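Just one chain follows, in the form predicted on its own, and it is written as structure tokens.
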Amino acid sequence: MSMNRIIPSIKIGAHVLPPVFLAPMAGITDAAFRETVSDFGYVPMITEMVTSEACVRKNPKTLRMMDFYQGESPKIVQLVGGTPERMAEAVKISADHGADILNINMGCPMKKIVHGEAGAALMRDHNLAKKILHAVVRATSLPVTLKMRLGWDTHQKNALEIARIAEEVGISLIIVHGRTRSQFYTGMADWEAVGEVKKSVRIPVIVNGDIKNTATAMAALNASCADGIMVGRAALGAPWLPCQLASFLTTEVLVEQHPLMIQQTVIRHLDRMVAFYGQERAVCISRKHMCWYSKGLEKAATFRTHVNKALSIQEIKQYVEEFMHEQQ
């Protein structure tokens, strides 16, 4: 495949990122998760989605979303909410806890998020979204990123309106899902109604949405002229994925993945799992990784049988040794 341009660097703060990001999962990237994608190079990654009402109560479990592996940067906090004040409180804790970006969520179309006029329901109510993103860029005088929708449905789609408040109140960086909230992940991406997005401000817009590999990397980049595109469930079991991408898209060169590489990519996550949340619960979580990196290998099935029977990591580990060798 020809390239039709090489994709620059984004500049947010005194922050030079490449044009790939990869995108906060609920329950996926974890500081682990995150610290394996950054084996294969360097490209900017968020958190977890932190709710900002369990952020000020200082809830443990939340605290720990925003837990950084060694060396991260820049280091990049997602905050969900419907309330001002509590958003704005909530930055200050992410800063304290070592935040160098700050993204909003304003996608989230989960039931108990958007049942709180948070995450893709603030797309309904412009007033309230305006008040949250003012909110938080007066907190902090750190860069602050907005992820969003195209709309909450066929009847709503109000991108263009929500990105020029954006910019409007300082956001430094937008990220355009090309779905609707109703549409959740059903259907097609817009890439070209990101693309319009793309023209109704001048702050960088990231596309993402069905961004899969190098020919749906280009295909949205192409239809969006976004600045840069963000890689979500693509990357499940494919750790490499959005590296693999930002050297595609900034030097031409497409690095391959082998079956030892991908071994030795497990064995590495499933110690960091270990590292992060201890044998027992690394054992439960794994499981769930271990299917996506095993998805359309020969044998696939049995593995996945053996490892939902496995009580310990060091088991998981044999399993994935055997499992891989059948592979070569």
Ligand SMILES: Cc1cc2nc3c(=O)[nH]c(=O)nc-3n(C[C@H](O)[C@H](O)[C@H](O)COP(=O)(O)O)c2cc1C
Second form
Amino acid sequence: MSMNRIIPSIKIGAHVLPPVFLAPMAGITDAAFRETVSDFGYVPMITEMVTSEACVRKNPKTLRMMDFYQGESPKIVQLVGGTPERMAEAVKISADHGADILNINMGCPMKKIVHGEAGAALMRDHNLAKKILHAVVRATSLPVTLKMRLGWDTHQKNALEIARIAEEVGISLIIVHGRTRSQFYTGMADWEAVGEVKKSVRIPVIVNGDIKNTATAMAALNASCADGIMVGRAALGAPWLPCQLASFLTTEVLVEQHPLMIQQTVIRHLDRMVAFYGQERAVCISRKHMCWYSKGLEKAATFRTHVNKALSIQEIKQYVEEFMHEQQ
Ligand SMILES: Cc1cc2nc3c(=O)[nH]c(=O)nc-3n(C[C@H](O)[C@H](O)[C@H](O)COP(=O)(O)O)c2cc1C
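Can you now output the form predicted in complex with the named molecule? The one shown was the form predicted on its own.
The next block holds the full complex; its first chain is the one shown before.
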């Protein structure tokens, strides 16, 4: 496939980053998954969202979400919250925990988050959004980035205003998921609307939403003129995808995965889940990943039934080996 342009790297503070980001996904992009993505190359990755309240309370499960894999760089922590003071405190805790870059979540559509005036709810309240961004930038010398949607709903598409506020208070980069909060994940991401945000600021803008492969990566970049892309759901069961796209966008080389390589990836990911969570939790957490890894492959239903009944990672590994062997 020929392409229109090679996409340059992105600078945030002292960091020079490839133009493809792995999206933060709660319950998915833990250190075990991020390390597995990193086996395929170098892309910036963001932790699962960390609520500022729980962070300040030093909730052990929350602090664990800010753990990084050995050698992770840059370490990007995503914070969500609706109180400037708490967010500023959480920034300091994240920095002490080793963060290199912060990311503020203004896109989460979930009721439990928006009811606390956090996540996408901040897009309805310019004043509070500004206070939070300002407080966070003031609390740290680390670069602060922002992830948001196009607005609350079709009547309140105010991404441009929020982007200008963000630039004014010193945010270093903005990621825009091309949907409103009320859309949740329905419809298609509007990449052209992300382009309007790109035109309104001088800081780098990343386009996000519905990017699945090289064709959609190019289409999103062409429609938005963004500086880079962020990939979320398409990386589920395909941790090689972000680096594959980064390689394609920066060198025009597309590296395909061999089934044997996929098997090794799944096994490594399982080992990392055990190291990160211990056997018992790893068995539970691994089930959804096994479901994604097997999607669209022959005899996936039988494989999933076996995995869902398995009581140890060793057992799951045996099913993986048998299942992948049948694919060759
Ligand atoms: C299961 C799941 C969890 C998510 N968790 C977060 C999160 O913690 N923080 C965040 O900013 N976005 C979160 N998102 C949104 C993604 O980062 C991304 O913006 C969205 O999925 C659109 O990109 P995609 O079409 O490439 O998946 C989540 C999405 C999914 C599907």
